[in-house]
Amino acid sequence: MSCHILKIDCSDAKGLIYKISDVLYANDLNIEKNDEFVDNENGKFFYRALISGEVDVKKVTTQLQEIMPNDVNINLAKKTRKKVIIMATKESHCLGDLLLKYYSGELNAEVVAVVSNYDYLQELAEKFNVPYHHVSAEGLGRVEHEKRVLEVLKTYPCDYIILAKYMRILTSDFVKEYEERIINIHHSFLPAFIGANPYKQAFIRGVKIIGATAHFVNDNLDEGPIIAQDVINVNHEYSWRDMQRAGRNVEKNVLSHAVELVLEDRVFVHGNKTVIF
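Let me see this chain alone, in the form predicted in complex with another copy of the chain.
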């Protein structure tokens, strides 16, 4: 049985759920599961449904467009395995976790390439038969380096780019190429400790909890829409290196979880926030 996912967002109005249900019912489709959310403050409607039956994507989309508000975004597609590129720098824990899940079949995606500004992780990627591209930034300005990275990325059509502890800041131009398609893991409980070495910042501040945040990347460093966060307890015995060590598990778990949500088409981006069903 084929299974489709329908994602809709538009201005809120009366009867939207009825209207959507009506179209689906008229097309002899069954709603296996649906979620909706109305952002009353901004008058926005979000809807996601898992649909079973014989879906004529074009026909259903057109019929929905006709009856929904003008600003509607409709995304109706068969559930498929997405393609992802993973970017990393030197640390292996996030990359390794994703590769392991890819290898075991737990990751509902194909990892088409790993791209890094160092060669440290090449061996690891190759263990899992994933092409590895080392694009050194040595002696290059940010723009020139990104140009070279983009050249590599362009050879791998992909749905999402996962920054698995890629430790370089991306320019606006780079981000624009993959708008709302770059997922980053930041090693703090954002918005605490934005920027460099958050564990050192956390240590200096003397917090009793540290965390990690997975978010879409936008123009502003560490300010993109948050997808997932998690935390662990620490105490005065933790040096900042202990925090870093302990934080690695949180980082990889939060990133994995966020990636899973995105791959299942559960995430809507809405300004600098997310709606997640």
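Residue numbers count along the first chain shown, from 1. What you are looking at is a predicted structure, and each value in this text was computed from that prediction instead of being measured. Here the rigid core means the biggest group of C-alpha atoms that line up within 1.5 Å when the two forms are laid on top of each other. Compared with the form predicted alone:
With the core held fixed between the two forms, Phe45 has its Cα displaced by under 2 Å. If you fit the rigid core between the two forms, you'll see the Cα of Lys59 move by less than 2 angstroms. Superposition of the core reveals a Cα shift of 2 Å or more for Arg241 between the two forms.
Now show me the form predicted alone; what you just gave was the form predicted in complex with another copy of the chain.
Shown below: the chain alone.
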């Protein structure tokens, strides 16, 4: 018996949960687990359910559309392992963590390729039998380099792109190709500490917490909808290198958590925010 995930968002109205349950029951489907949230300020309803049974996706989707508000968005899909491409530059901590989880079966996805603007991490990727593509940016403008990267990406089936410390700013055209499907990680000092060596900048300022933010990429640099965040305490005994080591641990953990949430279809994008079940 197959399992499917049903995601619905629409304007809030009376009796929505009853109507959804009625359609599922009429199709002899069982709700294994469900979550719902109403954004009262904006009058929006969000619903996620794990359902089991023999699902006729087209039939159930049509029936739900007929009884829900006109602005409804419905996503009903079989629960499967998604395909991801990881993009990286020189730092190995986030890429290595994801590849290790992939190898051990903890990452509910198939890593189909690693793409980088340097060849530094090729040996790491190949240890896990993952194809590695080095697309150098040397001597190229941003648009031309992205064109070559896209040529590589489009040779693979891909549900999401994970930026595992990929240190290049993406253009709007690139982002549009994978809208709400690119996940990024950055240290939470932004925008206070922009540019080279943010941990050294933070050390000079005497910060007391360091952290990381994982988010979807949009046209505004590092300002896309936030998926996950975390912080840890630091003090005067930390050198900037200590901060960097601690910060990298937070980065890889936050990115891994965000990727897990997305792969399990627990994330709704609502404007520039997220609703997460």
